Each structure stands twice: as C-alpha cells, then as structure tokens.
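Starting off, we have a lone chain in the form predicted on its own, written out as structure tokens.
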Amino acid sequence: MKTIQVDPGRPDPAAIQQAAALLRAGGLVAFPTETVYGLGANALDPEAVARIYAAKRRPSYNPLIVHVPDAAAAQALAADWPAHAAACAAAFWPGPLTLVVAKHARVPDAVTAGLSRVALRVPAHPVAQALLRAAELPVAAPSANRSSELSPTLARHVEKSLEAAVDLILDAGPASVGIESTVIDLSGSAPILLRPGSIPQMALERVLGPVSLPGSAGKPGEARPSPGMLDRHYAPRAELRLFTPCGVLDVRPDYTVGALLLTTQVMAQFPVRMPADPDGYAQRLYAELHRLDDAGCDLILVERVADTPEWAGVRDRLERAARRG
C-alpha cells in the first residue's frame, strides 16, 4: 500500500495519472470525495469489482455506487434516464446525491448485486473529479473501510481499516461533508428515498414533488436496493449507545467511556461537545468516533439528535451504528 499526499484543490497531475493507471489495470485506489473516502475500482471489470468486495469483506448482496465525472457519463450507464433523473442531476450534481436508475447492459451484475438498477453519483471533490476524468472509466467506489465499520473521512482511517488491501491511497485531507451520500431511487413510478444524507428530503421534494420512504430493506441475504441499508452499519469497535438527557445510564464501572454530547454532561473519560447544526455534526461524526475507538473506549454514549428532517442523515448513521450484530 502506498499513500500519496495531494492538494485537495489542485491535485498533482502525476499522482492522478498514477492512480488512473492503477484503476485501468484492475487495481484498487482509495480516494477522497466530499462525503467520505471511497475504495475505487473499474466498474466495468467484474474481477476488479470482486477485489472491492474481498478487501472490504462486503456481502455480495450489498450493491456499489458507480462514480462518474458528469451527468452525460451517468446517462451512458443507464437503460433509461427519466425526467426526474435529469432534474436531480441539474439541481444537485456534482454533489452528495446518488441516483438509482435502470442499468445499462454494460454494467456488470457484480456492481449491482444482480439487480436491474444501478446507483450513480457525480462527486464534487476536485481530486475525485480529476481521477475520474484521467481514468476515463466509471469507478465503483463504496466507502474505503471494512464492511459495517466506521467510514473513513481521513486517509489514515483507510490505512487503519484496509492496510495492504489497497494499492494506492490519495490523501487530500479531511472530507468536508463527513457522511455518505443521499440515495434516491428513480427507477419506478415514484421517487423513493433509500438513504438519507446531507441533502434532506425536503430539498429533494422541491425538485421532484413527493418523495416516499422505503418499506422493508429485504430479508437476510437478499440484495439490498441501495448501499447503506444493512441493519448494522457505520459502527465503531466500541459499543455505541444512544441516550436522552433525561434517561438513566447503566455503565459498567470498569469501562472506558467516550461521549458525543449536545446539551448535557455525562461521566466519561473522553467527552466530546458536538456542533449543534446537522452539517457541522455530520462533518465531525466519523472522525470523532474513530478518535474514541483509538483511545480504547469500551463504550461510546451518544446523545440523541433531534427527530427532525434536517437531522435524518446523522440520525440514520447513529441508529444503525447502535444496533448490535
């Protein structure tokens, strides 16, 4: 594994070309997006895609998001490009929104977990954009970490999680959004919000009209309609427990405890005061959980965030992380 530091605004062309060549040769490249760091491979090469699943120990029924440089490249991977997709692309791309549409036959089933739909995103990060344009191919890129564990917002998080499984890491500093993209399914008659993120449902509805929420995510072992729909996901090594300020906390006396706090105080060796706005909270969330894991915490207490639409992305990550396997 090799790590190359690159300027987040003006990445070194030589580093980008090296990474692009690795992708074209079937290698794995971890690179920054505005959401989290992704683990990239040639999306049109089933063997390269299989390397992603092996490196992450990712279940084969969990599909991947394909990253492309612009809407035209996304449309080329779709069997159908509905008006809703064009509207979302115009409003939110490049940016932290993933569109699920009917897939073109050239997209391997390995990318989509055998489903007839493909998840597409145009990232805004300059390094991601430079890499996609230099590689001249679509790049499948889930978060660059072991499956169900904490997503990486720094290159060192990738190094810690995946070690030698990655051929190259492009280190451009911290991700600015901090949680994974919003995912919306536009393959049917009505839009369905599969995964909340930093683009809230109300913003989508201003473009699309009514947006519904999914029913059951699927039976065990059944292909998920989107990444991020496993029951337990985004989890630190430590037990993560949500609490309300008025609740009673039962903590073992021998535990090393961390805490993410908004309005209250708790007894913890590593208390962290989190931003009161959802964007600021999301940007710091994974980095703070990584830090508490690295500090050797047995338990991380997390004060519940507001049950309001603008907090839906953060709330989803915390609730899945708190579920026990």
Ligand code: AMP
Second form
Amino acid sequence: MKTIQVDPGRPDPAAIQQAAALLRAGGLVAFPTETVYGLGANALDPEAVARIYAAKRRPSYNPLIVHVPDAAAAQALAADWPAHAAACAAAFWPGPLTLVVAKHARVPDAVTAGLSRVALRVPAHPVAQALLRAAELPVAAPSANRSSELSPTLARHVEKSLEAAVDLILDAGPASVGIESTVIDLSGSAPILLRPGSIPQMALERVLGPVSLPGSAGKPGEARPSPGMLDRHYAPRAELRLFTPCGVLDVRPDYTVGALLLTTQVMAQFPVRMPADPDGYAQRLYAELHRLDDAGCDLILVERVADTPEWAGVRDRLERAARRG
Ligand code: AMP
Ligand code: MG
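Next up, the form predicted together with ligand AMP, please; the one we just looked at was the form predicted on its own.
So here's everything in the complex, that chain up top.
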C-alpha cells in the first residue's frame, strides 16, 4: 500500500494517471470524494469488484455504488433513464446524491449483488472527477473501511482500516460532507429515499414531488428494500449510546468514556462539543468517533440530535452506530 498526497483542488496529473492505471489493471484505489473516502475498482471487471468485497469483508448481498464523471456516463449504465433521474442529475450532480435505476446489461451482477437495479453517483470532488475521467471507466466504490465500521473521512482512517488490501491511497485531506451520500430509488413508480444524507428530503421533493421512505413505500409488494442498510453500520469499536439530556446515565465506573455533546455536559474523560448545525456536525462526526476510538474509549455517549428533517442523515448514522450486533 502506498499513500500519495494530492492537492484537493488541483491534483497532480501524474498521481491521477498512476491511480487510473491501477484501476484499469484491476487494482484497488482509495480516493477522496466529498462524502467519505471511497475504495474504488473497475465496475466492469467482476474480479476487481470481488477484491472490494474481500478487502472490506463486505457481505455479498450489499451492492456497490458506481461512480461516473457525468450524467451521460450514468445514463449509459442504466437500462432506463426516467425523467426523475434526469431531473435529479440536473439539480444535484455532481454532488452527494446516489440514484438507483434499472441496470444496463453491461453492469456485472457482482456490482449490484445480483439486483436488477444499479446505484449511480457523480461525485463533485475534483480528485474523484479527475480520476474518473483519467480512468475512462465506471468505478465501483463503497466507503474505504471494513464493513460495518466507521467510514473514513481522512486518508489516515483508510490506512488504519484496510492496510495492505489497497494498492494506492490518494490523500487530499478531510472530506467536506463527512457522511455517505443520500440514496434514492427511482426504479419504481414513486421515488423512495433509501438512505438519508446531507441533501434534505425537502430539497429532493422540490425536484421529484413526494418522496416516500422504505417500508411506507408504494403499493403492497412493490417495496424495494436496500440490502445492507438494515444492519448495524457506521459503528465505532467502542459502545455508542445515545442519550437525552436529563435522563439517567448508567455508566460502569471503570469505563473510559467519550461524549459528543450539543447542549449539555456529562462526566467523560473525552468530551467533544459538536457543531449545532447538521452540516457542521456531519463533517466532524466520523473524525471525532475515530479519535475517541483511538483514545481507547470503551463507551461513547452521544447526545441525541433534533428529530427534524434536516438532521435525518446524521440521526440515521447515529442510530445505526448505536445498534448492537
Ligand atoms: P456504501 O457505498 O458502503 O456507503 O453503501 C452503499 C449503499 O447503497 C448500500 O447500503 C447499498 O445497500 C445501497 N445500494 C447500492 N446499490 C444498490 C441497489 N442496486 N439497490 C438498492 N440499494 C443499493
Ligand atoms: Mg460504507
């Protein structure tokens, strides 16, 4: 494994060419996107894709998001490009939105875990853009971490989690969004929000009309669950416990405790005051959880965030991280 520093705004063409050549040769390249660092491989090469699953120890039922440089390249991987997809592409791409649409036959089953739909995204990060254009390939890229663990927002997090499994890491500093993309399924009769992210549901609804949540979706029998979104996920090594101010906190006295706080204080060796706005909070969330894990915390107490739509992305990650087993 090798890490190369690149300027986030104007990446060195030689570094990009090296990374692109590795992708074309079937290798694994970790690269920055605006959401989190991705672990990329040639999406059209089932063997390269299999390497992603092995490196992450990702369950084979959990499909991958395919990254492309623009909407035309996305459309080329879809069997059907509904008006909703074109509208979302125009409004939100490049950016932290993933669209699930019917897949074209040229997308291997290995990428979609056998599903007839494919998840597509056009990232905005200049390094991701440069790499996708240089590779001239669609790049399957889940977050560059062991499955179920914390996502990486720094190259150092990738090194910590994946070590020798990666051929090259492009290090462009911290990811600006900090949580994974919003995922919306446009393959059925009505749009379904599969994973909340930094794009609020209301912004999607301005473009798409009503958007439903999985479970509450569409006609009976038409619900399209997103595999891999049900499990414990995005979790630190330490136990993560959500709490509401004024509640009773029962903490083992021998525990090393970290805390992510908004309005209140608790007894903790490592208290962290988090930004009060959802974008600022999201940007710092994983980096703080990585830091508290590295500090040896047994328990991380997290003050619950507001139960409002703009906090949905952060709330989703915290609730999954708090889930046991
Ligand atoms: P990750 O790339 O690890 O942040 O996760 C990608 C997420 O997108 C996973 O939770 C998948 O379940 C979801 N996803 C990817 N492809 C599809 C698909 N074809 N249909 C539904 N969900 C998908
Ligand atoms: Mg992930």
